[in-house]
Amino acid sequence: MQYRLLIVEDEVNSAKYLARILETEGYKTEFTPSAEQALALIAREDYDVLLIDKVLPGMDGLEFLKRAKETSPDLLAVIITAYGSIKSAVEALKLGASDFLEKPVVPEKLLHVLHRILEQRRLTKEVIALKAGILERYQFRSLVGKDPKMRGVFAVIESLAGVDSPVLITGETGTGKDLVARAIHFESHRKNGPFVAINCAAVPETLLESELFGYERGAFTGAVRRKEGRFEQAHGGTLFLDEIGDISAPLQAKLLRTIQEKNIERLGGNRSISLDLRVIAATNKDLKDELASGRFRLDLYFRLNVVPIHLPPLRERLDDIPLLVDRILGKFAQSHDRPVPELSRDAIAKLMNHAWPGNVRELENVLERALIMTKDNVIDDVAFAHTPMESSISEPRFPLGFSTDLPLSVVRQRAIAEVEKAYLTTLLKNNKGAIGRTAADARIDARTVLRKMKQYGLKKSDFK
């Protein structure tokens, strides 16, 4: 999103300075000389934030600000006053300033102060759309299944309504754990908090820290200014650690002493931070096989696994496929302003007997292509040619033809040949060419998932 700026300054070079230090940054800026100009620009056009100089011909800066805001509730304003004017600044803020920046102004400093107030404006608003009810998917009610499993699975979220509990969710995937998250927050007693979520499988090894736990100034060569982690951005509401079967084992020790102690200290920084947050963890892998080979901590295991939660595959529960198209298809029609389309008995068994190796995730792909690629309002099995679906139906999904003329370990290796071609063809079909997600999906690096790309002549352009 790029965010609009008007300069109200009387200065001509000192606007046109900010304004190259702005755009510089992405930022789209216009300036006028004078409070009556701004007046009139605002009126009729949509800004996000005002750099205003206190000092104006013929109005000053504070008298605009209290006219701007009567005009504008919602607009973001920085006051530009001289050096020492503390007095002016404090009434700036009373009049509904964000903040003031001293002249001369630090273009580093002003870049900060900009992304502070927008990022604070950004999350109010995510907090008064779920208040209401924009984000009513997210609820448990809109979770789908009637399959035995998944009834349980809804009893269970109903369960942890007015406890604290951590959550350990299991599955393959593509099967929701990140859905059941949410609805898990959102029934609870903590659902006016927030909800943070991190996937610790997308996020560098060497930064993963620092974006849990924060830091302060200087904590090391880049930590210009203090920043929150995610822990301390949850307090009050819920922490969801996603693919918390690929954390290190440095990590997941200072994992477990925080979610124990119940409070942080940041990167570079001596002070104890207490925490009032429930901790929900993720993973897709077998953590008792993590434990067996000893990458996965036995004491955090079952510090995190108090309320364990398994999210059986797609494959398993073939009942609510109808239930589930029902629901995608409301909502992709609606996002894309189309009627509500139908579906063919022969498009609905053709949906009943895929393997879904991608899920529900894979179901939601595979019905948004069919709506955007059928003109009229009537979904049939043909509709599926023109998704990736078509070509996993109608192939075996590990092809292995072999023959016993030749030796066994001849075989062995075309097996395995065969296999991860398969493999990484589901994975890379799931993701829709991604390879950084294929990487984290198969648990290999990217360098690994482009050299085995080439070696069974897989093209990226062929999954988007």
Ligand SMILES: Nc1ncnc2c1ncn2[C@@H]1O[C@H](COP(=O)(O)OP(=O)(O)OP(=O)(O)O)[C@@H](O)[C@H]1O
Given for the second form:
Amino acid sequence: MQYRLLIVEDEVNSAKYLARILETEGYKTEFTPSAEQALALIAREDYDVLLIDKVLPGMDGLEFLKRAKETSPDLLAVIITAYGSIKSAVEALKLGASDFLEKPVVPEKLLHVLHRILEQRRLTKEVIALKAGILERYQFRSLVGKDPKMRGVFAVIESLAGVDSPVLITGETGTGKDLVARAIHFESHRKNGPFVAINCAAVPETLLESELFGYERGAFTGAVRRKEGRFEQAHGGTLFLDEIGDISAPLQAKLLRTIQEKNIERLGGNRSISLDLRVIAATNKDLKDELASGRFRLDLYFRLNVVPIHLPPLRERLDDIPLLVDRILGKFAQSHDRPVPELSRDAIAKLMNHAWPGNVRELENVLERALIMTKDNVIDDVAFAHTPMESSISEPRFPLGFSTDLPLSVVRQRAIAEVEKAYLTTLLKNNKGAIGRTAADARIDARTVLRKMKQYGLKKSDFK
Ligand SMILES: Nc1ncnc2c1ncn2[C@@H]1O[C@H](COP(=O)(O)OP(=O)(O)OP(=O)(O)O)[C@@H](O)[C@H]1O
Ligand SMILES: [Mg+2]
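Mind sharing the form predicted together with this ligand? What's above is the form predicted alone.
In what comes next, the whole complex appears, and the chain from above leads the way.
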């Protein structure tokens, strides 16, 4: 889609400069030197964004902005102010400008700002469209997502309905592994059978075997009666082995045998019980690492990983956020017995900028908290104060003392120094200050170690 921009700027050269930058990026631009003319134009034409110079002859940029917003509230506006005039920038934002730029306008900044505000508007629109009821299209049972990878996941779940292949679900914490496991079961021909889940990391190692396989009376001290294991309980349905990356080597061997032979023996028993079930395993560990280090058996991995499903982290599918927000708020509003709240533009922007290390679960927590903090029915970004959202900013963060005011060469030097110092400190600590061993570990000579220690103010005696 080609966006239409109106540049309101009395200096022709400045306007031409902006237009050139924008047109090479595919924007369609028009230009007018006066606010009065601009008002007439926006009443007639359909623009996406106004680029307004603050200083204009006659009606000035801020006054124009105010009037433009009165007649066309949806029109996006960016105000261009003199360098360092924060006050008028703030005033412009209050009047409804989406952002401001300082003169001289830096091309990258201009493009970045436009991209961001147009993207935000697109998402805001999407949330509104969703409210209008097209949610179902992106929904698979209780799973929502329109990201291509998530749609791929939905397709795999559907294709699993009629077969019993084992499935291995991987993904960071909170990405929906549990939910997907349930969806697989309830979509499948086993849906009327049991869905039995066990978190292998939550059950103490010593109990896990008896939990999974059950035991006969007298199998061990305390086994006063017979107990069915989870495998048996899942007969006819699905067994969900969560956190599979954490099980011990002997249990891995036993699990492998069970899955291959499709039968079990209870502990202390000698009768073999045959099983009919599907196994779904999940882990948030990178099993490849576990395989490489030998902690996880390759043969078991191949047994379980017949159908792999990987759930991407939320930060890689930001487009799903509006959908998720809508769904989560709907759910909470219902359980708190209040109307579904709206989100302010700033609040949406903030959600889109967060890195979401806890993924969808974190999003749920943030929204529930915000809902509680919000008395009226609009969640504003202030509702996210004191949550982890506050501390993670979209902008890249520099280590202490660095800034873009310094030339790259200086920043690079300082970064290297910082890394070298940390590296040497660690080695010196490990080696209790022994220079020879530190040099050997670092694969440099002892003289260089000494020189660098002096350079970074590290003393041998501090590590004794
Ligand atoms: N695609 C999704 N659509 C709707 N809700 C989701 C989605 N993904 C996750 N959720 C919700 O996020 C929360 C966390 O999901 P879930 O418990 O399935 O994550 P998980 O991957 O099993 O996490 P962990 O590794 O910590 O066990 C749940 O409340 C779930 O309902
Ligand atoms: Mg889980």
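Residue numbers count along the first chain shown, from 1. Keep in mind it's a predicted model, so treat the numbers as computed, not measured. Take the two forms, find the largest set of C-alpha atoms that superpose within 1.5 Å, and that set is the rigid core.
Student: Would the C-alpha of S72 be classed as shifted by 2 Å or more between these two forms after rigid-core alignment?
Tutor: Shift of 2 Å or more: yes.
Student: Superposed on the rigid core, does the Cα of I244 end up 2 angstroms or more away between these two forms?
Tutor: Where the cores coincide, I244 shows only a C-alpha shift between these two forms that is less than 2 Å.
Student: Would you say V113 moves between these two forms, meaning its CA shifts by 2 Å or more once the core is fitted?
Tutor: Where the cores coincide, V113 still shows a C-alpha shift between these two forms that is 2 Å or more.
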